[in-house]
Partner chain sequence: MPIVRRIAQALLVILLAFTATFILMQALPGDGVLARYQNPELGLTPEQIEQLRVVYGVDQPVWSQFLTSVGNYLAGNFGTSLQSGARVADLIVTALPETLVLAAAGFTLAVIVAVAIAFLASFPSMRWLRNAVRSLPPLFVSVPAFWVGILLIQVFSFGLGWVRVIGADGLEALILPAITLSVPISAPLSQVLIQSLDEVGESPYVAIVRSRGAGEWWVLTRNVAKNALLPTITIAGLLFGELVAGAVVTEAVFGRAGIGTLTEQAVANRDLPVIQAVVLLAAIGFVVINLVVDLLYPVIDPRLRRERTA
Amino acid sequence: MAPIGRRLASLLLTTLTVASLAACSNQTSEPAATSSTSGEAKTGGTLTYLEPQTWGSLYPPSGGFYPNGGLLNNLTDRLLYQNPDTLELEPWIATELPEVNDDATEYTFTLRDDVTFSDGTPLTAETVVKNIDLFGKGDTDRALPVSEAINNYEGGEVVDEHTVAFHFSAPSPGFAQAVSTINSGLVSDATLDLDSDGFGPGNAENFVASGPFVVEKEEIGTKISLKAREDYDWAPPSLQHQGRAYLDGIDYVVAGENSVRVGSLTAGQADIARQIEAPDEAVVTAAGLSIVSDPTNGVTNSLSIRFPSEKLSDIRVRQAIIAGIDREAIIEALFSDSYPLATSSLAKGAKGYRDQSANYVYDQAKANSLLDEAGWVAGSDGIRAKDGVKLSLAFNIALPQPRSADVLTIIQEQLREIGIEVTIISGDQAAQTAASADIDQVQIYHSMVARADYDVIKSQYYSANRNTLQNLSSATGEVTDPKLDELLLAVASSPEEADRAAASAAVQDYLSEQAYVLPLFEEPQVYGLATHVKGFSTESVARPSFYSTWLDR
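Sought structure, where only the one chain appears, the form predicted on its own:
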């Protein structure tokens, strides 16, 4: 059975300028489920869902980590809904798309008057402002970071009982999309008062939001059970399904080993498993089950080549690394058709994508020539050295990304052929995170990030956001390449759609020209589904949505 892919929504996008958001408020459409919807939906049953990693935080701005986001997407509502097929914005808790001033520094939303949190308290204008104020400003005293999805935020205002306004110090054209993401999931006043630990493992049963499911029970590190809210009746109006979720509950079970997830699924002990690795797709389909592969619409699975490192400060060395890695061989060896070769730092479905494939051509002879020109000379062991220093580089393992260790092992072999020694950092997620924040420990950083908005490229590379290139030195506080930051800020601060597209293209050009990034492949989220799972879909960057899922058994 062939993978079921969401249609290439990017090719069908209707451009939507911020200034025209309010005018488009009556446009709605029904997103397609990515699994079969045949038959009459049945209410009841508990779905078992297998995750490769355990969740780390339910603080909404931390939802970018897929295990966190997979929970938040089913626990929280948002002001707006982003249709996963068209990527257009639609009303949800806001009754219509916002009114936006000409320079995108003020957004005004009208709220529904019938929404409650799972503890019975009403969702009020004051609570909505309190949510966005926390996400837009963060709270260092409670170790709660600013949401990377919200830029230039000044503060919120309660206009009246059902109207809120948000103000910005500079244009913030991505804000409307930002409040459709799980990073802006709405939670209760009591939950907003929690600190970082309060949002963490062991406290999930205290998490109160307004979404279709609530946390019923948590077994730290192994399982978390959700149950449906019987009184839920404020789904996005464009959805055909309204009222409570069909499922009675969902058991999220951590199953780190690929073989365990696939074995449990094919044996009928689980209903859905996330991150089915490419070699296992055939195992799943051979058992008569389905594969769902949906795009993540953001920064591609890539290597950030950290140019502030002394060994990588010479552009010829960075260009040699790019020319010395055979990406097509990696994909052929490790992946399936679900993983197309990347042609830019952004995926083809991402807003602002521009083809950069001419800059990413495998050419081992060119790589050797560049290293020779840069003065790196091969020693008796085949590893190049200069001024007594070996050309040895460390890579992290991106544990959330598919087959990262296998990818790096092949890269290790390929770069050795041109005289570069690669070491791969070992350890769990905490060890990887700590090492990756230190440019002396990790010089080439493997990662990706998903978000269906122009701002995603800023989230990945801006020095004050993820800073994956370590452009901002944690030791000195200095930015090595201010021009890169300037280009990235333009993406998030230009009020007009056309200007944002041009700014994003300029960033992609610059990343390619400076050899700062090597895109590997466009990363999907790949799920295996039992045949009795119906109506399963994913949100705009492929996190699971269980609201309309039902079991036909």
Second form
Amino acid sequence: MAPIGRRLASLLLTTLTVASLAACSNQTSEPAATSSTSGEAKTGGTLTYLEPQTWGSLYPPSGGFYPNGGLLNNLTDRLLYQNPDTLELEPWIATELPEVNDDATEYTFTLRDDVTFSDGTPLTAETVVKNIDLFGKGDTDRALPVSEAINNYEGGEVVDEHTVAFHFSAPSPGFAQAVSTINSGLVSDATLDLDSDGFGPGNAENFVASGPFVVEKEEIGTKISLKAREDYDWAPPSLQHQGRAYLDGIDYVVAGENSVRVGSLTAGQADIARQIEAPDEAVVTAAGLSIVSDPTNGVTNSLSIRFPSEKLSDIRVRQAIIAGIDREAIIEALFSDSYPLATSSLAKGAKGYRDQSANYVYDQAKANSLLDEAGWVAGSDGIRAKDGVKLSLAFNIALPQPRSADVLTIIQEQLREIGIEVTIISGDQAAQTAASADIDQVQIYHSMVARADYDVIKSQYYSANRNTLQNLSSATGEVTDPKLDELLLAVASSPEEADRAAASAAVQDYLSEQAYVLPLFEEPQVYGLATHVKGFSTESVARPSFYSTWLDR
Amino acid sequence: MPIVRRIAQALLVILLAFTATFILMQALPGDGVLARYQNPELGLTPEQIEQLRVVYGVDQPVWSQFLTSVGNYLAGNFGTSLQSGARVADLIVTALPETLVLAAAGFTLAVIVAVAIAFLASFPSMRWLRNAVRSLPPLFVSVPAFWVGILLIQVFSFGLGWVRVIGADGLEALILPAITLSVPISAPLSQVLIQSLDEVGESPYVAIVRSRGAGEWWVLTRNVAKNALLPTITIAGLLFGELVAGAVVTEAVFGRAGIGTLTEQAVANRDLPVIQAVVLLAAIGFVVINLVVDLLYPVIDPRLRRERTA
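Can you return the structure of this protein in the form predicted together with its partner chain rather than the form predicted on its own?
Full assembly next; the chain just shown is listed first.
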């Protein structure tokens, strides 16, 4: 009896199991059946992504360069996650937002304990401190620069197995956002010991981090292939998607020629292409593909009018330049709807934005009368002069920015109409960089910078950072306008969020009142997507995120 | 003895090319370290950039940098790229095979095209065909290589879908670039070949051969072609420069990771160590090819053989 009974029991059990399994699968297969129409993610497939430039370094603080950032964003995790829609900070590798002391000089993070690097080593508190120490201090002996995002850094401390603390010599309110950026991507201990060469091309397969993808194969200068980590299970908790990435892999292929990127995309040879130029957007949409244009949420694409230059020291001349440039005509001629007219030195989506459009009005008659008032008289060639000096200004070409040379050519024509001569510095990136650092060579500087934090405006204009206005004169070594520096410092040193917003607004007011800056447009990142690409998104400054991307084919 | 002199000459050419590159690069404003680290994306302070310049040794006087550079080369150390930090030797070794394959395919195709054009252009009958074919080399030489490349991609890859540009391997990835590269190479080659075919065709001995009843085809293939080869081989040696220049454009358009792409990126970023290595490589290539061409002369022309032994 006993054996029969046992057999019966086991039969019963098996039947039950099968039945319940069937029931389960029924339940899941119902929505799965409708998923093809409602868009439930499919796992698998390799996505081909076209990049206009080859990457240069995987050292996370170099992540500002688009090709570097496009890789790092998918290879690394960060302590915090910045929601690209709301720009709010959310937990990621840190289990909650950090504890910050009153003057923002000490940050304490609690860490997840289940995170491993792709070489199998665990992500420990020691490793996290080692990461931020390197990024916050840099190491010039290894030619590894300090991260622009981390200010006033003193050092990190392992409090216990799951807790780390970071100390600052002065308030550093931007630090929490800084550890959410690509520039603070966490890498393994061994990777942290690499020097500048070790982070460079030819060594990508040795780059070890904890992100959803790992480098599988590298062909220097043309292609880098990533594959998904099967055991990835520590995505930001706020994301709907958890576990491994949907894609099996991503091929980043370098295609420098615009027509080749657009053509390959429309011919179905690639799935996503970065940097679709404005005139090509129509080609992409006409082929039935989609354009994704995401804002970079920082300082807009703008002209820094370098007031320490003698010709530009008179506010009326600066105001005349602003009134003499028809920005809408430039956007109309060269760009598309993806490039909104700028209304402040910061983009609308940037933290601390305040509308300044009243100060940026095109009015050629006003420009002429301002120059007349300021004593600049038109000569026989139509160029104004004063005391024998011609009103001639040199502009740099912002090579990384879209169509900079074309923009400047139109500005050259427009300013010629009000009697200002514009010369455009020619030459490669090295020549542009060298000339731009010298106020005698470049009086009006064309640039932009992306970072979704209040600090971004300080990065751009502060005398000890990018110093785009040459407020700290390269000639005399003196700060021409200490008030500007003071206003900028307030943005980066007020511990309270409301104070930082107010300080940022004050800087924008000052920049437009003093006619120091003419913002042109809000610079986007424009991607072209094949129709079968779903769930593609970008992080807070528009670098691609492939974690939740999937292919519907 | 002549061999020793040739080698000494070759070494001098290489050293001069190396020095000229160095001087030209120094004469331009800015340098590779500035280009990389003063990049506003990094937001480094002037002090930090100065420290990095010291690390890379670009703060040293020019003559000292030059001597260091020459010394390193003699020691077999080609340095690291200023732009990426990768070892220059690695970059060259990875890129060279790609370019060699492309150059060989492009050159072979160019020779085939040039010979076909020249023979059609010298073909006795059908005057209209001769004239039409004779207008091809000027056309080939005047169309820019990048334009030809883009056109080929648009038509054969995006339009007809015969070959892929993205994700292609092996032969598929070689066809369109090789055609692109062959266009500017075949033009001067065929021009010279046509001209010498014409000249030889009018020489007295050809008239004699004709008078003895040889057909036009016989004359062209047996008597004229062989004698018209010498100037063509000379120009083929000189075309190496054209090949390198064509490779830069072709590789950039097709996104091939060869020496051309490496050069283009190095020049754009003022990456002196990479530029120097590429120039040196090109100089060596030029010298070697022309040496081979010189050695080929006596093989083709028995008269030269006799002169040397005499």
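The structure presented is a predicted model; accordingly, all values stated were derived computationally and were not measured. Note that the rigid core is defined as the largest set of C-alphas that superpose within 1.5 Å between two forms. Positions refer to the first chain, counted from 1.
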Hinge of the chain between the two forms, where one rigid part gives way to the other, from 73, 371, 523, 324: 523
Whole-degree angle by which the smaller rigid part turns once the larger is superposed between the two forms: 14
